[in-house]
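Below, in structure tokens: the form predicted on its own, a single chain.
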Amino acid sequence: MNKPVAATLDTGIKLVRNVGSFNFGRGAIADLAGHVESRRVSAKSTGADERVIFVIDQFFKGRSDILARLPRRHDDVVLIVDTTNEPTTAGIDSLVAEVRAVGVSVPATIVGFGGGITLDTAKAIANLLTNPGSAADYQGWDLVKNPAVHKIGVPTISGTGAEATRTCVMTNKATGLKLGMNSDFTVFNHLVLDPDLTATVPRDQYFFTGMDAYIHCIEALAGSYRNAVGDAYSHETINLCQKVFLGDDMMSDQSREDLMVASYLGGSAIATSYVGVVHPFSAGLSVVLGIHHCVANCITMRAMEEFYPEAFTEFWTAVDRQGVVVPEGVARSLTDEQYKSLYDSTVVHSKPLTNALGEDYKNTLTFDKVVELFKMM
């Protein structure tokens, strides 16, 4: 496909909210206790609730060696996040109700400890504890009106950029809409970035998730809505991902440190720009077939040569280099109803598709074209 060259357009983003502060480096998890205690002391001085909500990835359930490093008190609230499936609006509402049921309205802080699903869940809970209604009410841009509860993010896998973004993505099963709470209030107040925490990630998952950072940025740089700050973040993210995934050992100490930086920068990049064709198709796979976002991105890359030819070649070179197995054939023999659902769940993402293909993107992504692309996956 020969995409017409478009003029660079204004993203419309004039004010960017970054993470307030962060600790970075091997062993940085040791700094978490001081930040949590500071929040407890501050709450106590004003007569507020000193309790903390810990939102923990189920991967660490039973891992006493890891959980012992979290500064928990006996009266804190611990939520174990089931990451079998991606977050849903109903699931978020259920967790918020669980917090309120034990009498916590505004905790001293919320600590999100885990991967992108867990971090997004922590951000969503923080928003809903200070805003009325349900999660579905806030799917969209700048719908959250009240400042969220203070929150600290501790990523244990790199790539999604959830630690840096102003959104927390979830699916409304009733409407089929996969969209986040895009708001400045969604951004973490503090991060603890410790690459040692990613040492236990399964190899294929490490690759799939890490490639989310790469894909974010190749989409942003190929789009029409651009700005110099986002471009700078994107270029460095891609440089780091190339170093990691085209190198000899993508999970060495240095590679895990580089990928954690790439993840943060990639999330910062996408906060000032938009994704493109990959993410809408990936969302379709997630909504209709229940495939996790990051592996869905990698599956989608099977059909992206005409849209991102250079990145397509580089991506599959990295797959071969690292010996990763990307699922194949997941959308080749589906029902007409499933293909219709995939089409609807893809083309609904107007902002990224306009960014990539222009306002008439539906002329390119006809129903037959979309089905053809999914059958390549």
Given for the second form:
Protein chains: 2
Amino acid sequence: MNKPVAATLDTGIKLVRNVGSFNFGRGAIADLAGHVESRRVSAKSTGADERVIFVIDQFFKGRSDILARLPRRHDDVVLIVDTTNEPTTAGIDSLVAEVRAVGVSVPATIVGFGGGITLDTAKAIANLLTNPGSAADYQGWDLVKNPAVHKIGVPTISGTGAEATRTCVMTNKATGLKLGMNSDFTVFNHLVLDPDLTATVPRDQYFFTGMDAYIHCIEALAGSYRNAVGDAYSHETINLCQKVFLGDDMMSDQSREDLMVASYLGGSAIATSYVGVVHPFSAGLSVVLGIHHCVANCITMRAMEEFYPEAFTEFWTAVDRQGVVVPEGVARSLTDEQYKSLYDSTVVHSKPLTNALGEDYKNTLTFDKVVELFKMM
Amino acid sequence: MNKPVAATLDTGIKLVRNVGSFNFGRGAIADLAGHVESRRVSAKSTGADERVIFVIDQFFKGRSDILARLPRRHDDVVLIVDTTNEPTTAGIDSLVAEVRAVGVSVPATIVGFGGGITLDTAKAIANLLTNPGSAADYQGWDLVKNPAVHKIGVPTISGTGAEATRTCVMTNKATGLKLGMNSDFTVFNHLVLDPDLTATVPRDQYFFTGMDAYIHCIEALAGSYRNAVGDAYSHETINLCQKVFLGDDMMSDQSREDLMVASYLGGSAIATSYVGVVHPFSAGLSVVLGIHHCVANCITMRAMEEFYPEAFTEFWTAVDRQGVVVPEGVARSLTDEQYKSLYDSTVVHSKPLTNALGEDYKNTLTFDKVVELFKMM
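Rather than the form predicted on its own that you just supplied, could I have the structure of the form predicted together with a further copy of the same chain?
Next comes the full complex, this chain leading.
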């Protein structure tokens, strides 16, 4: 690991909102039914709506073996989330409209079942059902006024930490703003962390997504803005990721359990720390070339040796060890205009870049330097 | 650290209830006023009682500089907790009666301000104000039926993890039963983790209490019953304790911050794991000789070389390094009857001893062996 810089500054982040509770371990999905049922019973006792909204990753469309394990009733609402692209404010608004169209205003609970996009979508819907207006109105910090609908998260892939964070990332296509609803109300009430659910994830996707937790934490620990809580979560997340990705089999039962814990702790770390150089470059790849966040992080790692030398070595050792193929050359032969866009959408991230390189980070990340780094990817 | 045993068994603990939220960092105590005020405002809006109960460690009696920082109103209830002995069910009942005697039935919130005894006392009172009967009725697992009064914990010493657990340990003097109210309702709604509050703790007490977190976690990681969540919290707790106690100054600003995080994470670990050989022997010292839990743990470590060789060395290195005096010889010249009591009150702890030594632990811990170990202390 990279040595922490000698003098650290305080992140200024002083308040942590935890997920209410969680079930964990192999087969934990069996406990979902009890949690959902107790919500229905409680709704019934007050004359409220007993129906439940299931927000399900399109990955499971047609996977009747998996879907049969969800405690659905005939009158529940099922929303399938298209994960081709990351969530948009308009997309969230239309899902909320779909819920209202069938006459549900406040369901007994919302169950998010899937990857980071699906979990974030469930969180956003839960906020909007109890708050007026549209998703774009709540992009920012602490803009959500009313407590959200009760919600349960069931991650089916590990790494993003979406199950633990107080945000739900989405892009407003009209303004180009990519920003979540950062709010205490965005945090899940309950999680079901069942590593058996990640057994069918394609290997490359499993690696890319899992490494999101690792990369965030190596960035956080190498930064200037730090605090003891974020550092502790980051250290343990990295320990677990090393165990999983430098071990023999990243998808063994034990590894999938460890990575699910790493993802949860990494998500807890996110709430109190800042990223560094990787995420801004990765964001550039996402915005300009439409590459998904987790694979974009891994592609970015090709150019990170000078910033994170130890993590660079460790990361590429893990790639070799797990036999994963990270896409290469995606930003090698682009137009001048595209490089200009890449530069702009990278250096705009002043907070993480200041965290990593200091306030004069643009002296390091000149236009030519940024282009050179993208060409290394 | 001790190597984990090769084959591990599942703890069977599958549900974690988190503390709702926490403020942390130096000076975080300043945020307490806002949290208390928002509870008063919310109580007022529904016509409920706006008064607050402050449950304060006797350590702060007369410390007007500290007490002035608590957001007290003239009509609030202040209970001073006698920490000479650990909590009893009768003691809790009489504090609850004291609250009711001044006409408070459900206060806006309860603030626990102090060490583990004080925090556990605040948790127990919060449960009893909304549940009929007496404290002894709720010793056990999930016996508390109604949600507790809202409560805020402010630890002023680090190590026990009482701020994070779902129990509040107490002894029923009539039956001799030492058992807490294990319940989701026992968990604090909010914590204020301000390491400045631990600056005035006497050095020896600071060490003994801090080592409670370390010892629990080394026991948990050496046991047979394990899970990935508990392991992760334990690993990071140990990392932080090593940093604090093997570093130059266990009471530096940074160390006190790290130890406060270790205590919180160690408490989180407790919820999903089992202890081992240390805690049963320590319990024997508490029950038979009245020695407080944390110092009893440290005394017990004198006899733990054969069970935890690496932790033994590390622990006594830390004692030397921090210049702490651990009492010695407390169980060297006792009566036969006392040794019999010590033996009984140690081997009764079958769960942790099975975790550490296997189901036939009494073959290892014969009467003579147990006495020999106590004499080593």
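Positions refer to the first chain, counted from 1. We call the rigid core whatever largest set of C-alpha positions still superposes within 1.5 Å between the two forms. These figures come from a predicted structure and were not determined experimentally.
Verify the C-alpha shift of Phe24 between these two forms: is it 2 Å or more after superposing the core?
No, Phe24 moves less than 2 Å.
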